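The data below hold one chain only, encoded as C-alpha cells and taken in the form predicted on its own.
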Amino acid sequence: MPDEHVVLLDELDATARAGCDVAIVANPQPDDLRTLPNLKWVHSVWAGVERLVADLGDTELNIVRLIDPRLAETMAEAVLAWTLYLHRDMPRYARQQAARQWLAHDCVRAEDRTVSLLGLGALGAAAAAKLHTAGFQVCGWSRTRKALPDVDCHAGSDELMAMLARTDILVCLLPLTPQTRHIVDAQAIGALRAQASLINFARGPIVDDAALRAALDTGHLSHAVLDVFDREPLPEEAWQWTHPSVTVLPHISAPTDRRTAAAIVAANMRRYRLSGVMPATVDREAGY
C-alpha cells in the first residue's frame, strides 16, 4: 500500500493517533483502539470476529472480517482430510498399531456415508463441494435457507434434529454466536447416528464440552477431531488430551494466508481511499 503510513500502534504518540482513522488487527486489546479518538473502522486479518464483536459492543466501530476465497479453500481441504481419516477409520488402526493387531475391517462406500455441516456460507459451501466430489452425501444446515448444488439444505431450529438423525459425520463451521454457543449439546448429539463422528473446526464453545466428552465415554459417538477449545492453547490437563477417541489439533485447520490476506486488505484499503465506502461491515446481531 505505498499511498498508506503503516506504523504499529506503539509507535503513534497522542498527535498521530489522532489522525488514524483504520485500525488493521487480529486480537487487539480493546483498550488500545480506544486510544484512536478518530478511528472509523477496524479491518481483521481474521474470518472469525467475536471476540472484536464482544470487545466493541460498547463502541460504534464498524467491523470488517476477512473475507478469503484462499481460506475457503484452505478449510475446505481440511474438511475433506479429515473426514476422509474418519471414513477410513483412521483411529481405530492407529489403535491396533499401538497394540502390534493385525486385523482388517469391512470398508464402507462414500456414497453410504451422510457428511452433514453445520454452516452453509463461503467455508461450508467450498467444504461441501470437495466432499460431494469425493462420493459422500452431503446435508448442510444454516440458520437462514440456503440452495447450494448437490446439497441436501436444511434451516432454523426446526429442520435440524430431523438433518442430525440422518448424521454419520457432522462437521461444525459455524461462526460463534449467542444463538450457536452449545448449539451442538446434549440432545444434538444424541440425535446423531449411533457411532457417529464429529469434527469441530469452528469454535470451541458451538459444542458442550461435558455433552461431548458424556457421549465419547459411553461410545455414542465413536471419535471427535477438535481443532478448536473453550481455551487455547488447550491446558495440558485438559481430558482431550488423553481421551482414547479424541484427536487433538492445535487450531491449524485454516491459517490466514498472509499473501492472500495482506492483497485482500490492500485492495479493500484502495476501494475505500478511492470511492470512501467501507467494505461490507459485520452485522453486530447477526455476530458476522
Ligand code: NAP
Contents of the next structure:
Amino acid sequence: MPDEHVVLLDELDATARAGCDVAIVANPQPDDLRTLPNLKWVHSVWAGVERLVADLGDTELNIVRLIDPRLAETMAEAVLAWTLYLHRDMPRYARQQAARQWLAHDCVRAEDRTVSLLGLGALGAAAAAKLHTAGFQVCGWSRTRKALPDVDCHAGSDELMAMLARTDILVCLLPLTPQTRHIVDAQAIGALRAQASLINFARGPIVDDAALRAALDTGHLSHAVLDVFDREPLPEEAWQWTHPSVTVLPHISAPTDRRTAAAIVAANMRRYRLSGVMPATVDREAGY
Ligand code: NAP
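Since we've got the form predicted on its own here, give me the form predicted in complex with the named molecule too.
Everything in the complex follows now, all chains and molecules, and the chain you saw is the first one.
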C-alpha cells in the first residue's frame, strides 16, 4: 500500500492517533481501538468477527470482515476432505486396526449420502459446490432463501428440522450470533438420521457440547469432527481429546492466507481512498 502510512498502534502519540481513519486488525484489544477518536472503520483479517462485534457493541464503528475466495476454496477443500473421512468410515477402520481386526463393512455410494450445510454464505456455498462435484446429495440452510445450483436450499427455522431429518453428515458453517449459539442442540441432533456425523468448522458455541457428547455416547451420532471449541486452545482435561468418536483439530480448517488477505485489504483500502465507498460492513443487528 505505497499510498498509505501504515504504522503500529504503539508507535503513535495522541496527535497521530487522531489522524487514523482506518484500523486493520486481527485480535485487537477493544480499548486500543477506543484510543483512535476519528476511526471510521475497522478491517478484520478474519472471516468470523463475533468477538469484534461484541467488543465494539457500544460503538458506531463500521466493521469489515475478510471475504476471500481463496479462504472459501480452502474451507471447501477441508469440508470435502473430512466428509470423505466420515463417508468412507475412516474412524472405524482406524479403531479396527488398533484392535488388529480384519472386518469389511458395506461401502455406501456418495449419491446415497446426504450432506447438509448449516450456513450458505461465502464458505458454505463454496463447500456445497465441491460436495456436489464429489457426488453427494447436498442440502443447505440459511436465514434468507438461497438459490444455488444442485443444492436443496432451506431457509428459516421452520425448514431446519425437515432438512436435518434427511441428513447423514451435518457441516456447520454458520457465524456465531445470539441466534446461532447452541443452535445445534439436543433437539437438532436428535432430528438427524441415526448414526449421522457432525463436522463443526464454524465456532464452538454453535454446538451444545453436552448434547453432542450424549448423542455420541448413545451412538445416535457416530462421529464428530471438531475444529472449533468453546475454549481454544482446547483445555487438556476436555472430554473431546479422548472420546473415541471425536476427531479434534486445532482450528485449522481454513486459516487466513496472508498473501491473498493482504491483497484484499489493500484493494479495499484503495477503493475507499479513490471513491469514498467502504466495503460491505457487518450488519450489527444480525451480528454477522
Ligand atoms: P457468511 O458469508 O456471513 O455466511 C453465513 C451464513 O450463515 C449465511 O448463509 C447466513 O444466512 C447464515 N446464517 C447466519 N445466521 C443464521 C441464522 N440465524 N439462521 C440460519 N442461517 C444463518 O460467513 P462465511 O464467510 O461463510 O463464514 C461462516 C463462519 O465460518 C464465520 O463466521 C467463521 O465463524 C467461520 N470460519 C471458520 C474458520 C476455521 O478455520 N474454522 C475459518 C473461517 C471462517 P444468509 O445467507 O441468509 O445471510
